[in-house]
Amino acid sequence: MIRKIDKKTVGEALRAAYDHCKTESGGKNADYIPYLKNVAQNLFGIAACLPDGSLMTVGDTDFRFGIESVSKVPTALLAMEQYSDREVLHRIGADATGLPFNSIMAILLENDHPSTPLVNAGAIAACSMIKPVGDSSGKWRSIVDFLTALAGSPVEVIDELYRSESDTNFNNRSIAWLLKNYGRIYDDPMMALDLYTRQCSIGVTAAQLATVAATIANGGMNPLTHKQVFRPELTPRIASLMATVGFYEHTGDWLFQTGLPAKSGVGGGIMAVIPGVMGLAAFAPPLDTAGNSVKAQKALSFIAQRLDLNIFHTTRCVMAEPAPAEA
C-alpha cells in the first residue's frame, strides 16, 4: 500500500514536533570534551530535505555544531566509494558491537573478526583506507570534500572543538595502536586518529544534515545540487549500517520504536534517511546515557509516527508528485 504525503504535510509535522518536544529538560550535554560541554542546552532545531530540493526548517537549524560521531557515515561511505562496499566489509565489517562507541573491549572481543566503520574504531579504521595512503593533506581533503558535496554547501573544522578533541582523545590514542595490533588499521595509526579527530570537529548545521541525509536518501544525487556524489547502490548498504548501530547500545530500542536508519553523534545532532522518500536531521544538546540528543531523539520519533515513516511498515511513504502549473 502507497501513502503519499506533500510538503504541506512535512512542514506541519515539524512544526508539530518542534512545539510538541521543545519543553524537554532530559539529558545533559556531553563533559568529557570541554568545548560540547559549553554549548547551550536549549537550543533545537528540526529539518527535512525533500527530492525535489525542498528544505524545511524549524528552529535553530542554522546554527553551526560538531558533527562528531554522524561524520562516520560519510566516511564510510567514501571508503566504499574509494574501494568497494564488499572492500570495505572485508577490512572493517558490519556488526554491531551492541557495546559503547568508544569500547576498546569490542576490539579485544573481536581482534580476529572486523566491527562497523560507526564506532570509534572503525571508523579510525576507515580514515586510515581513505586515498591517497599516506597523505594526511590529501585524505584530509578528500573528507572535506565528499561531506562538502553530500550538504551541498561548504563545510569547515571548529577550531576550539579541535583543540578541545585532541586534548582528551586519550581512550581513542589507545584504538588506534589496538587497531595497529591487529593488524586493522591501514595507514599510519596517529595519522588516522588525527583525521577521525578533525572529521569530527566539523561544524554543520542541521540543514546541512538533513541534505546530507537527502543526498543518501536519494541514491547519491544531492537534491540541491544535482551532482551524483557517489555510487546509487550504496544507499542500501550505508542505510544498513545505520539501522544497525546508528544508536550504539541503544540502536535496537531505537529501530524499533521509529523504524528509522539514523546516526547520531555527541554534538546533539541526529540525521535519519528514509530511502527514497527524504532526508530529517534535528539537533538538541542534551545527551542520554549512550551519548544520543534526548530532545532530537523525540522529535524524528514523533515526526516519524505522524508521517508514517517507518520503513517496515507495510505501507510504503512517498512524496507526491507537485500539481502541474495551470496554463
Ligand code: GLU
Second form
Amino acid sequence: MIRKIDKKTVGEALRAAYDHCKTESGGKNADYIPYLKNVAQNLFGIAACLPDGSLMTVGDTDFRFGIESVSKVPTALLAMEQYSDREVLHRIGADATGLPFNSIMAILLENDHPSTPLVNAGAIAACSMIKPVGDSSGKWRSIVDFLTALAGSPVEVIDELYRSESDTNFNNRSIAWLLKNYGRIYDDPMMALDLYTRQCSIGVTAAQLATVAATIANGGMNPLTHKQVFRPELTPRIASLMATVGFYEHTGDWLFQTGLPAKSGVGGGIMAVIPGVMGLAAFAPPLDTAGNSVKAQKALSFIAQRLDLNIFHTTRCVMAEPAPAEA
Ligand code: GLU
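With the form predicted alone in hand, show me what the form predicted in complex with glutamic acid (GLU) looks like.
Every component of the complex follows; first up is the chain already shown.
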C-alpha cells in the first residue's frame, strides 16, 4: 500500500511533534566531555528536508551543537566512496556490538575486525582509512569537504569542544592503540584518533543534519545543491549500518518502535534517513543512559508514527508530486 503525503502534512507533523515533546524533561546532558555539560538543556529543534529541497523547521534548528557520533555516518560513507563498500566490510565490518559506543570489551570480543564504523573503534579505524593516507591535513580536508557537500553548507569545528574532547579522550586513546595491536588501524593511530576527535567536535545545526539525512535518503544527490555527493548504491549500505547500530545498546528498542534507520550523538542530535522519502533531524541535549537524546527520540518517533515512515511497514509512505503550476 502507498500513502502519499505532501509538504503541508510534513509541516503539521513537525509542529505536532514539537508541541507533544517540548515539556519532556527526562535525561541529562553528557558530562564526560565538559563542554557538553554546559550546553543549555532546554534547546529543542526538529527539521525535515524533502527531495524537492524544501527545508522545514521548528524550534532551535539554527543552533550549532557538537555533531559527535553522527559524524561517524559521513566518514563511513566517505570510506566506502573512496574504497568500496566491500573493502569497508572487510577492513572494519558491519556487525552491531550490542555494547556501549566506547566499549573496549567489544574490541576484545570481535578479534578479527572492529565490527562497524558507527561505534568509536570502527570510526577511528575509518578515519585511519581516509585518503590521502599519511597526510593529516589532506585527510581532514576530505572529511570536512565531504560533510559540507552532504549538508550543502559549510561546517566548522567548535574549538572549545575540540579542546574539551582532546583533554579527556583517554578511553578513545586506549581504543586506538588496541586497534593498532590487532592490526586494525590503517594509518598512524594518534593521527586517526585526532581526526576522529576533531570530526566529533564539528558544529552543525538540526537543519544541516536534516539535509545530510536527505542527501543520503536521495541516493547521494543533495536536494539543495543538486550535487551528486556519493554513489547511489551506498544509500542502502549506510542505512543498514544506521539501522543496526545507530543507538548503540538501545538500537533494537529504537528500531522495534520506529522502524527508522537513524544515528544519535552525545551532543543531543539525531538524524534519521527514510530512503527515497526524506531526511529528518532533531536536537535536544539531555540524554538517556545509552547516550541518546530523550526529546529527539520522542519527537522522531512521534513523526514516524504520524507519517507512516516505518521502513518495515506494509504501508509505504511517499512524497506526493507537487501539483502542476496553474497556466
Ligand atoms: N566524541 C564522543 C566520544 O568519542 C562521541 C560519542 C557519541 O556521540 O556517541 O566519546
